[in-house]
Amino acid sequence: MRKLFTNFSQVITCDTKGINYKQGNNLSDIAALENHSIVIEDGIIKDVVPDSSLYKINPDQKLNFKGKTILPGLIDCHTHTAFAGSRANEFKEKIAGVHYEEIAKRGGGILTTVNAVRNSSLTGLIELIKPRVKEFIAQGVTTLEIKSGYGLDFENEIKLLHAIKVLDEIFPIEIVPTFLGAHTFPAEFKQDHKGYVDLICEKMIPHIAKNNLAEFCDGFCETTAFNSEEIDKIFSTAAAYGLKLKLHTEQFNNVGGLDVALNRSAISVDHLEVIADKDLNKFQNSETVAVLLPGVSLFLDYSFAPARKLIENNAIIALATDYNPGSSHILNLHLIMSLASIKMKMKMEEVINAVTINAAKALNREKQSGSIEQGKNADFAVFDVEDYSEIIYNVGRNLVTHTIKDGEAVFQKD
């Protein structure tokens, strides 16, 4: 079926001219078009055409989006949406001045959520996660990454990945599964780190790969979690089994994770709030995406990642919510976009590319999604604004009227 989407105020294509990511000076190029329409055939973008040539188009269906602005479907490339329980009491402590790492050291933090997940059934987890996914979809998100990482044993990590798989089957958007067994050490392995690393490498990863339960393997390289040698062993095993790599690193301390990830050609390194100035130039010739998470800095009230310095060093910057129950309980990608502009001094155009084409690259989907270009999936977020600047100016507000996946509306505002 041929469809015509027309009468937009602006079409923000994030056109890459076939490169499929943006970096350096190109990060501020969003290719904002006026008086243009989009031709779709069987869920794929056929063309972006000037309105003056519409008389040549003979669509089976025509949809009028008068006065609205269309972007590529938004992509949240780093979330921990699969969790149970609440950490509101710990948040109260943090507000009173207790540091996140202190809570983690005494058995709280991630382990609080682990206990809640272990006490939840597969069905119960799915029902908890469903409304969260719906909320993402209502924000214009057409591709959503979800990590495991709150099971921390074989049974419960697999349970979480099965829940994510079921959610991908239920919902019309694409849900990308990531294995994060190396999130922290569970209580039963507190004094036996080698034993838990061996469990991940010898039992979890082989089973996950054999049953196609995850596309990525992630880890947390930090003083309260895994050191660089442990991460390197896990990554070596994961890569051997065909899993792509991502890493939480340089969040609170510099303990060697960045070099492990870059040497292993990880798809992304995420956080980077405390990246050392001497390491910034490591991104100049790298296609590893720097995924920045300003929601964590807001929620924990600490330093924001040095976005401007990374851009000046030609890094490929993406943005994500890091939605999770402990360090970024923020299920609002629009707020993240505004935060990046206000607190990290990213230009509005840089922010838009960071949640579209570069976020697609952070999930290895830049050839199919992330920009409005011929041959890519017809994934769009339509905003009730006449100019894209209104999206980021309206801090934290959801101005999306339509979320469109493969040419079909999967959310429409009443």
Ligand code: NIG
Second form
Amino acid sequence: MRKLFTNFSQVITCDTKGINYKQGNNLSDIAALENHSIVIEDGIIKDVVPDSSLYKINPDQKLNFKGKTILPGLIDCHTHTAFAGSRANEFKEKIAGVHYEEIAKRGGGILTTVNAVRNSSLTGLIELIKPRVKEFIAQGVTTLEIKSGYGLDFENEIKLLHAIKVLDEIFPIEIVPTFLGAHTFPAEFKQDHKGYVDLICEKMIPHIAKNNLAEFCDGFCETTAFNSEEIDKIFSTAAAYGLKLKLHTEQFNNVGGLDVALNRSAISVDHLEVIADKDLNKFQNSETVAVLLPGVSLFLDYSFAPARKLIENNAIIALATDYNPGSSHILNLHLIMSLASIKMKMKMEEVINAVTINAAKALNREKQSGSIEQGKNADFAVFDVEDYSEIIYNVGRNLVTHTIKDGEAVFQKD
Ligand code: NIG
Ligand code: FE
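Can you swap the form predicted alone for the form predicted in complex with the ligand?
Below, the chain from earlier opens the complete complex, with every other chain and molecule after it.
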């Protein structure tokens, strides 16, 4: 089946000429085209052609997108969408001045959500998460990462990963599962950290790998969570079982997580709000993606990651919502895009690459997704704008008219 998508105002390809990620000066190159159309064959991008050569194409189906701008399908590469319960009460406290880490130390925070997840059934969880995934799809998201991390025992971590697997089967977009058993220590292991690390390494990871329940193993390296030795032990086990690595690190404190992750060639290091200046050059020769999460800085009202300095140091930057109930209760990738520009001074073009091709790299999918290039999946987000700058200028507003996955519309605005 050959399809022709035509008559766009702009085609933002994010073309990388086969390199499949962007860094440094290239990060601001979105390879925008006017008067171009896209040819799709069996769900794959066959060609991006100038409109002057359309007479050569003989499509089975032709779709007219007059006045619209098309981007690669958006990729949210860091979310905790699989949660139950609400932490609105803790948010009230935070607004009154209580710190996120303070709430964590007294057994709230992540552990509040763990209680809610443990009290939910598998089907209850799936029903809770479904409308959230629908909202992401309506924003042009065609690949969505979702972490476990609110079960924190064997049964409940596996329950969360099962829920994520079922959602991937229900929805037409790609849902990428990440195991985050090392999110924090559950109450029953408060005095026995070694016991919990052993449970992760000896029971959880082997089961997850054997049953293909996750692609990535993530952790939280923080004073209130895991130290760098514990993360290293978990990472060495996860890597031996074939899981790729990600790490929440340098969020509030700098406790050695960055080095552990870079030394183990993690696919991404996420947060970096408090990365030390002396560590910035560690990205110079690294292909580990720096995933920045400005929603957390807004939601918790603290410092933003030093995006400009990271870009100067050649880091491969991606952006994500970090959608979760405690530190970024923000189910809106478009708002994150504008925030990155307004607060981290990322250029609009840099932002677009950071939620497409570089986000694909943060999920090890850069060869098949993230840009409008020949041979890649026909995944697109179509916006009702004549120029891409309108997307970021319209802060938090959803201007998506079509979300297209493998050449098929999976969302269409009425
Ligand atoms: O990415 N840093 C740790 N994990 C999440 C927060 C999770 C929560 O508070 O529920 C984050 O910020
Ligand atoms: Fe997170």
